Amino acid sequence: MRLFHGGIKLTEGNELKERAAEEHIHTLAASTLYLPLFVQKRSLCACVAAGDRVDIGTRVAEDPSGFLPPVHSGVSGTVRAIDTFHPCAEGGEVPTVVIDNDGQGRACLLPPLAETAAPDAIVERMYEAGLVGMGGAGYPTHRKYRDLTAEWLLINACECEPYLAADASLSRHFLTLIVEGVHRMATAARVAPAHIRLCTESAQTAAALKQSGLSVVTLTKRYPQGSERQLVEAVLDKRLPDGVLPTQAGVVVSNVGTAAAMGDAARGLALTHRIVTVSGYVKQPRNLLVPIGTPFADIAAAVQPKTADRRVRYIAGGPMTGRRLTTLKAGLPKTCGGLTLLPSHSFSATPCIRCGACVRACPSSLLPFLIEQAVLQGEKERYRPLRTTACLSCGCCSFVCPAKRPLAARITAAKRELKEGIQ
């Protein structure tokens, strides 16, 4: 099996990762949900009012433009407030729908999707059920599959971030649901069954997935294998040029969590819950089935740090691409598969020694040290020639840098600035 270009081998957290994968999935009941009305720089409109009673699956917010799919309640209860500004995982405070759980577990279901449902009907169900990419990007699933004809469907269960095992746990415990979702996605994308590949780095997860009867590809453990461009390169030996999406090359890539959500959607369940791994500097990692919008404080309370006398950083996601939480009051978003606790530490960056480690590690074949230099010198005209927008924000460059320079953070900021300038 061909490796993708660049990348790094990560060993930190592997033991905890496997322990978490084997861990039983625990259900966490949230007393209150916080569902933001500002997602991916788009304002959502509330579909409910303060005092309304809601069920699990009730639509509570939607995007007037139709770009983002609706947001649904993960509990039955009462809407306490609308437009209350509350912290979100992306940072800052945004208008929020606050729902108090009554503990009764009433559910509002969509009609089951017919087994013979056509591609358009499946795509419409993706929208109705609120599906987005569950691997972290959060791109609306209905937009990815709309009017799509692809040659290959790759289901991404690599989960190459340290410590996280939500996808592995999902693959081992909810295989029937995943298989149903995969077949619906293949129908929507008009992909033949022979061209479906379930992809993972874990031999144990591969063994579980092989019970599906679908073709499983076990890849060499290398970060960032879970990035869709690197997955396409490793599995199909196709290296995509800058700016070319996998779908434009005849390949559609979806996370295994999205496939499971599609399986639920076919049965009439909206996307209201997800599995979250709580791991890192903890006594025992756990996998939790959590309502979306659950405060991170409730999730963190499910585990104990190794010692109480050491300061801990809370990261939404994994240590490589996750976001450090400034507050645990924020509600869990659809795209977050982990809460990682790491000991606080500080270090000082030293001058770049031009060792080339960042260049060798970059999976996009960039020159990270030169992009950082352009950022520090304010030479924005160099961003585009240096292919800044091709950065994956994977963090490989910062990880291998012996000078401990914040390369990834600076390049990501430059990429964001360049893209916003284009828009």
The other form holds:
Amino acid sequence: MRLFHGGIKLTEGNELKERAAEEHIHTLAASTLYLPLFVQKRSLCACVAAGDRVDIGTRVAEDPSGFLPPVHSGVSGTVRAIDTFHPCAEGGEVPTVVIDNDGQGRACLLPPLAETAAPDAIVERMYEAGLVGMGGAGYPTHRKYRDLTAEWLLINACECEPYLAADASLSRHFLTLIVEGVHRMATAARVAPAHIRLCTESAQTAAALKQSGLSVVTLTKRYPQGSERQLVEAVLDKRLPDGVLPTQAGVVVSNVGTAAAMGDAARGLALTHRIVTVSGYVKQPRNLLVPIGTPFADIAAAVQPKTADRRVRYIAGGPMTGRRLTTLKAGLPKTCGGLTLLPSHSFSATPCIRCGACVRACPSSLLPFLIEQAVLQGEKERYRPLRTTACLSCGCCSFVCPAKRPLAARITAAKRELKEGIQ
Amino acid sequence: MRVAPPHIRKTRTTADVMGDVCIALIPTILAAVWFFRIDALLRLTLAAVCSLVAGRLTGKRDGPDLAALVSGLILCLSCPSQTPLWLLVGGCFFAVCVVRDGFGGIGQNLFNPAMAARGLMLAIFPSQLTGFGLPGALSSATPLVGDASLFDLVVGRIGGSMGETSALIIAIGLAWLLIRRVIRWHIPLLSLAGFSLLTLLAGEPLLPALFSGGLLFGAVFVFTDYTTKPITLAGEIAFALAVGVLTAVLRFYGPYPEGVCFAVLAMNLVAPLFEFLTIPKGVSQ
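Please supply the corresponding structure for the form predicted together with its partner chain (the preceding block corresponds to the form predicted on its own).
Let's see the whole complex now, leading with the same chain.
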């Protein structure tokens, strides 16, 4: 069986994930969109002002540094205001473009991309269409594919988070779009068609993907299979050294959602919508096709919690790596493929008993308990010898810890500290 | 930290882990009571109560301190059935309050609490701790000599410390710990391998040596103590082989009839070094 080091077997949420994957995709019309001008710790400039008329696909904001691609409106309507402080899914309150939907659905398209478009033209289109990695990390796609010559292209449809099924439903319902996007990406990365692999954990999704005629790899169900380093390890049997990106090893990994967005982009549609699974502590999970920027409150309204009497927590994304939302006013980011409802629950930490569960679960072969100890004792000089920057923030260590220690949170904080120290 | 992911956790807690160790000890406890009757029952009850009280004094305040209970039971099971009660009470308090909590509490102690207490008791009161009782018979000089058949050794019809008589009963506890994934097989198996290797080199008969004394009990319940062994796999392997070899060396050439206790204490001191030397370096470039 194809496998990677470490990881955990998740049972919670698998049944709901299967149910969600079989669901049809419902469209949700948002009356108002909230597009933050602060994305991935970068400030964007608004390209519109209050009172402007916008269409679907109108450029709303762009990154002056050119690192992040522009943001486009997902509805036609009017810019109500540029709100100075609006809650953001990434945390905090940031300047946000607020757009009212007039319901007319006017769209402005980019010219379709020629069948024979060269790699540079495709990368340029990735930027224009606002593509970022849809799997969660949100790395700008045009940056990844710029001047890239790779040997392998892995399309990631694993969706390792419990409950979520956005990749699975996309694979089952939008296959032609995905295939078009995959071919464009292969051209951009100069990968031979024989070196394209579509990767999934689910047999049903694999069956759907096989109709594309491309090679499909079915992987073991194990978390975090959807992490790109673990995907490379499992599919190509190649373990990446710390700090080496897959592209540096000749492998380019993109999420199936990014491939579908690439397919849309080739036809002239900017990235304005995405599929979101709403699941968890709900009566029936849903897959929704929603405009990016739709407030989470609208998305949450599409499902009913299992019981009304119990307080629920709302998680943007899946339960392993998602962020807990303190308010549902924030707009949906491009990278968020799920809204998970979980019953209120608190974990109280007890002393570490050195059972070693975190060590065995870590996909990066770290010693999470030792890094946490270094964090708690303020011994920052130990971070680097303990390879803190190799942490994926996958959450396996915290998940398995019998003492319920917040290992992943502390290690992630230490990693952030190291990375900010470098810059 | 409250809002940080992951938002779901495995249900198993530290108390569950310690509970599993207690369950794994039940067959050994029942066997001890069966073989040594009221002597064992009295001492085990006393050790359980004392260690729980000691745990409440210096350790965990909410709920029963099952880790202390485990230490107390292991200490008691590694003592002979004629151990003076006052000595046992002192040992339990010393194990939990000094060896464990005096060195930072659960997960921080350098020595295995039960073995450190056992070692100290043996060093200070050697005569009180070397009178081993044969089940249902009078004390014999030592369990490690004599004419017990191999069958007797396996089923436990031999003299010895209360928990160390029956290999079969200990194996049930081992099976439970493995099924519940409290421990992995490496340490029990490799410590026996290390012991066997040295036994053969020393020219001693292997099977009687394996099944007598506290070796099997130690391999399952003592060498596997989370806190006092290395946490890395490579460190565990080195630790297990070394503790097995050292047990044999002490048993055949040491001043005491038994080797487990001092072998563990010596290796506890080396475990942090083994762990440090085997920290995974990651994939090489």
